[in-house]
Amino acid sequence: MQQFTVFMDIESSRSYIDELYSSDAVKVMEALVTLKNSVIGSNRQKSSVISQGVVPRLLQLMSEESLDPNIRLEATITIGSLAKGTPENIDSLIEKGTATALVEMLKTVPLGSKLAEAALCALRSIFSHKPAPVDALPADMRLLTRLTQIAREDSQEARTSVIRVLAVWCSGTVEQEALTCAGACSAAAAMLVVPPRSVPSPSRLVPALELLAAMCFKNPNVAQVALNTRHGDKSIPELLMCLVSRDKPLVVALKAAKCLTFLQRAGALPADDSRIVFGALPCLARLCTKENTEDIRASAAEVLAYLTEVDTSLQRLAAISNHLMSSLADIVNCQSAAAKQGAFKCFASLGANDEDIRKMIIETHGLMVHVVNGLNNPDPCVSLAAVRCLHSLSRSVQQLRTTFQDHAVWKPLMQLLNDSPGPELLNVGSSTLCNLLLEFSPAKEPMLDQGAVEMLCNLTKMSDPALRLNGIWALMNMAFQAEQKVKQRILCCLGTEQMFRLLGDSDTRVIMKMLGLLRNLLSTRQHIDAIMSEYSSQVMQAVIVVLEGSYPAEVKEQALCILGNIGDGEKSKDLIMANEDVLRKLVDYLAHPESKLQEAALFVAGNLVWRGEAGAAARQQRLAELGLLRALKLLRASHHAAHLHDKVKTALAQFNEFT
């Protein structure tokens, strides 16, 4: 039956569609009006017309400048009507170059004309489709300046349409800078004015707010321009402040608070600015409450998460605003993925720095159950947000020892990380692992049984420096005060080749953590001697590579501390004493201008010359011959090393036969 109906539609429309190709302008006009009337309000008719291949002819009639302006207008209105059809209809229009044709037309069409308005309305409908054909609009300054002029001076419909198109188009730094140069900030500001005693119109305000937010997002230059842009006697932040009040439509207040948030995060407004403290933040907290719709609450939580992500003062203020904790806990219970994601992100931001806030979050009824469920959520955005929340809370020593253990959060986290996670999830999840593997965390032992060592060693081989850092950092935490079998497992799995690669890493932080891992592996006498008996040549080579290389002082300090740990072993001392190059370097570092390197060298020397150890006298004599005793005396006499004098005095006391 459906096929028959479509056939009848095609038959009945064929006569006037044929007239579209007539050379008689009157017949073309009549056909266009008939076609326009037939497709208005009917997706079935829209689909039928598109399937008959009419779109290219409509685009030709729309674009041909020599034709009657009324024909061009009717063709453009018809295209606009087709663009309000199904997603499949819009895809067909885009494939046939409709967006590009409309943009080309806007380059020459008279400003203020009905034709320009119709073209913009059609383009707005097409750009409302995801993904929008943003490539159809080039970053051409003449065109953009023309469009922003329309946004300032044209009819209300045309202004709203062009602002909406530009908001969708603005997706990166190039677009942000181009729009700013074209005057889009002042165009948006003009749209934000609400005359006294008039009802705010979301259809007019929301596109302008979305454009402003898109332009300022993570762009300090544009945010500064927006800060200094005025319309009448008000700056953009002052206009936004008027829109976050309780009497404004919820979506308007939300979008205005988002703009203020982006201005603050881009550095245009300080965290203690009154428009943030008394405007954006309380507005967002209010919009998270139960009285509002789920989509508003979800979006408000997401924006509030971004506002409070880095600033401790804003985190503390938000935590006590409008019963936010209970509001967020309720949002987590909502069904939509967006709501859960927003709430988890907000919890993550609030707990980023303050232990008291983390305690408040943990004590929120049933939250940890929701976090664990979030980790298991099939929606990757929700699971990522839950991991972010977990990462934030894992900074708490108290929670690592209690709540995290009670809920065994490491199990779903390990499962996530073993299940081919995306780069972002892998990054945040491995950062969380670093915290869960701290020495006081009860989760450490069971995670070892689940293949944590192998997973972390694989992370150190990743191309992303952040992942390499997380991997080696977590291994360093795992090795701290670990049993010998765990240390041996780490060394065996990591391998000496990878160890040397990490010591030559382009990221100094990775090198520091690799040396930190060696330091933790070489602790406890029994462990030191056991590991050095198997890996002595590799470890000594690693230390020499650093001491001889052009590394920063803090890296060389770590290498010296490793030597100091080796010097604390019963048998391992001999490995240092057998290497004259290392001993001479030790003497040199006692006279180094960097105080931290002097102190680290003093730590090594103290362990090598300690009187109570077997063979101490022979080591003292050898080191005295190489100038160590003299270097210690010079260090004692130095006014610049006064803070080291007690340690120098202790080391010299071991040499009583030579002093």
Second form
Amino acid sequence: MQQFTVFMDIESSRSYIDELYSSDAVKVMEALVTLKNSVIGSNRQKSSVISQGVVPRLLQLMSEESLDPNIRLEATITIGSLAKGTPENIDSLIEKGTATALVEMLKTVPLGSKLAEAALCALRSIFSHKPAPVDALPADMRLLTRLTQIAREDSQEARTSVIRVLAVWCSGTVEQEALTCAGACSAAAAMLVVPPRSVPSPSRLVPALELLAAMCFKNPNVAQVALNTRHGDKSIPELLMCLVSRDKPLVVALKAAKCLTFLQRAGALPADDSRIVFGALPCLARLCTKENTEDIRASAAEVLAYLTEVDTSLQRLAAISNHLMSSLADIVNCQSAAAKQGAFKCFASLGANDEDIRKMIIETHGLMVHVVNGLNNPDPCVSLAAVRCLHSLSRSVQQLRTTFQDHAVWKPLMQLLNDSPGPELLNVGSSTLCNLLLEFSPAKEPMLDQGAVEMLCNLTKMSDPALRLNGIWALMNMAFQAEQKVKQRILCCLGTEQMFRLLGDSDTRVIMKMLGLLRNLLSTRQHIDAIMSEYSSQVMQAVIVVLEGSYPAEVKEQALCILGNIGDGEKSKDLIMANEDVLRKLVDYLAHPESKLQEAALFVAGNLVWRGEAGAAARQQRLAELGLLRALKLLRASHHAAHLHDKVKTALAQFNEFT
Amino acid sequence: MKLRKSEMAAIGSGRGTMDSQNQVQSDTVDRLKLLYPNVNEEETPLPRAWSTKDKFSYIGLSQNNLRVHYKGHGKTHRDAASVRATHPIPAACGLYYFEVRIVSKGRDGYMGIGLSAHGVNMNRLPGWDKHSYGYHGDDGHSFCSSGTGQPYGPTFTTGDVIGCGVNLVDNTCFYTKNGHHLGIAFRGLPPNLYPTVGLQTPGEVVDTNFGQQPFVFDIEDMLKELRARTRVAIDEFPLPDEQGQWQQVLHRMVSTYLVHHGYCSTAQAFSRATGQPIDEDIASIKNRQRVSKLVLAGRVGEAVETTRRLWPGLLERDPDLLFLLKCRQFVEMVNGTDCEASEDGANGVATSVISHTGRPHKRSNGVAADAAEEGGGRDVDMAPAANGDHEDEALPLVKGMPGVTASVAALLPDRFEADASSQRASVERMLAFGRELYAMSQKLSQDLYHKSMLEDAFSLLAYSNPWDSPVGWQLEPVRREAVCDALNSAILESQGMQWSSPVEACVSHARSLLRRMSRASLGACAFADLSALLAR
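For comparison with the form predicted on its own, provide the form predicted in complex with the partner chain.
Below is the whole assembly, all chains and molecules, this chain first.
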């Protein structure tokens, strides 16, 4: 064998590189072997060789079917070796079409051959690079079927390689469905079997588990296929159940629990399935404990967050499993952003629905300090996860009054929201803000001083309906039982123009909250009169717009409620009385088939005809003329409105002088 | 019911009795034995029920002492009452676990489940006192030798199954609720704790599963983990450099093992391949090999002669060994593989004096046919002759051979009357040999070992078909190995070499270390699976 040194310089290597282009097969072969030996294990040599431009020639030698198979094999192995180099090396390989060439080759090379194995090995190395050249592999059924056949039948090395490549490649619904059709589920299942008494090998199991997870992620169809795929006497969930056990390598258990989680979230397994309840969940809770490495704990917390995101029973179970709360609190303390993010997300999921769990989270030692610190974390992923956690906890009335106040959580939150946040952060953050602005929240006042009104008004102008909703919702909460100056500020800042724009919003929920805001603004008598004295025409116009427009009943109900509030004001009553159009509508609504609209109209009428107030007689007379009295009597006689009879009677009682 | 079955079986045959006894045991014991295979129950019995004595008077027991109910006033915490299991948890369990099902939470559900040391006040709930640990249902708190609890887990009540696990490797305790691991509750536990439950208000009833039934929690999963972990700990145990030369050590072990057992050619080949020196000269190894082969072939008489010739004085100095060899020789005579080479000069005639009833016949024809054919309708006393006191035996003893009844001895010539007189001669020779053996035993120190060995050997004559008798195990060729080893060791020792090979010394050392660990309350001994480690 030819001697060579690692420190061979370019000039001295020149000669054999020239031989690569020779027409003499023997010389080419010799040159290839020398080249291969020189690049193995040396990134410097790899870079040097690539810069000398041999890649296209190697690709040619590799792909040319008429060439000696040994030459093709050596060329492929050399390409594979280059693909184990630096990211820059791989970039230039991809640039020169290496991925495509390898894929092309895989279409024709005989299965089980050394050449196929070498090609797959090279492709795997290239696909391990980020971003992987996924486009080089088209979703072509014949090709995919061939690849899954390799994954089922070929040598261990080839199987592992192809499964790794497919796991990276599978990144969307199209890929998921294509792979499923090509039989990748059963190929993965075959890889998941651990023969008894043998030590499970992560290098074999992990790629298969990753492929399975990538295929099932948020895809109910694929998850259903996976559920029913069997290998030997075991289905995929059963195989996974074996892998989450305590004697398996941690990374294997983690990935298996992740697959079970994805199967569950994609609807293939119910939340109370024993493989979730006694398999995935306890495994993940165990992996979160202190004994494990930071990256395992971080990933486990993240998967557990996804598993428990919606189901309350799983949240309750996780909360008591293996001291999860203190495990997560420890993970929050870890240095890495991934760990903090995972733990915050998990807290967010656990506290989503259950007040007792929220209490447990809050009582976990020192957690709130970490949440506040998390909000200030420079890594946007961490601050977002911290906001998610805060959002979950902010659903607790008790926490709003106590812990949140103690830790002044609104401060960093306001800061985040004022500091050009990303759309996701803005969404969760403003939702949290909504909760913080509830009437009983002591944070309300200081937040106003921080410019909350302006920020929320700006939110209502966003193109994302979710943000507009959050903005107007938060304003509505803020206006609830607020002081008059706050209400004035909201009205002033929002502006009537924006108000009308929101009333015409494409999202009914936004319109509802806008009307809700108006209701809250127009509450208590002094406030009503004060606001109406300034904004009467706009408010009345808004009400009329809604009543006349083609809105759903619940929206119109809100508008009628606003009228009712106006009708409660001393001077504002006259604004309604002066508008015959509105009055006629009111009479009509009393006879409306929708009972909640009848009720709302009744509420308005009741306020207007109330006897004890100045000008009541005149109003009664005017309304009677417009047919209100008749409408009320009809309502009293109606069987359908039996539940309103008490209110009808009260209203009718006001008319004593007439009857 | 089980007991009656075995009584009935005893009337049938001896063999039947043994089987049904095994049956009774396996029904109730197997599950616990499987859980805790390394526990020697003769030394450290497992807790199997609550103690009827070690409890406060307010505690009532029922259902084989597995159900506990409260029968006090239950007014204040002074009315609390506990009960301990019959035995403390043996350290050799490695991981111990039991489950308690809350049948009824009674008035207030003040129930505590946990552990306590011997002598801790039973008028208390577990956890309140020193060396007492408990998890309480009413508040979900854990109590670690203190009257005030720490928040630990969820509350528990009627219908819940609470498990308590003790890890005897790291001395921690965890609980489970309905099969879910709640996390570690206590650390640094002292040894020899008893499973304990405590109740405090009327109506509280709990059932217990000490492992006789399948558990709700998957304890097997944790056992597997601990086994794997112990294995890793052993594999990765750091050694000082001079002792860490595994290749060298292993080669030496293999080489000495081969030499020790006289695998001469293999040892030489191995030595050539690995460069290991052989400390003994080849001729000596070959001699030992020759003797071993004779013993293993059942030709013990020849082996004795060869030994006398090659290592004069060896057997004379070691009468115990000689007796062992002679006993084996007698067994082999029954077996038909040995005849006294000195007497008839024939080189190992491979026929038994009672070969007619030998195993091959029995296998093809079945017991009943054989018995009828050869016993001639005569009844054979099936009772093992080695039962000790023979004064009451109805039949006279064969002179000079205690334990052999006259019926058998008288029977023998009878049964072979159709055969040549040479066979009668060999029977007589055998009896003569037996008498000689008995005389020899009288000269030895009369310990139980020798006595029972001789009795077992003589008992073979008490059966019409020794191969199918309760003492037939002696005839198995595998029994020759121990004799062979003893002889080989003695020869080696006489040559000034180790009487056992390093690899075997190493294994038996490891075994005895595991026993010592168990006595020293080191739970890891449960998970060091020696045979699995050796099988690698």
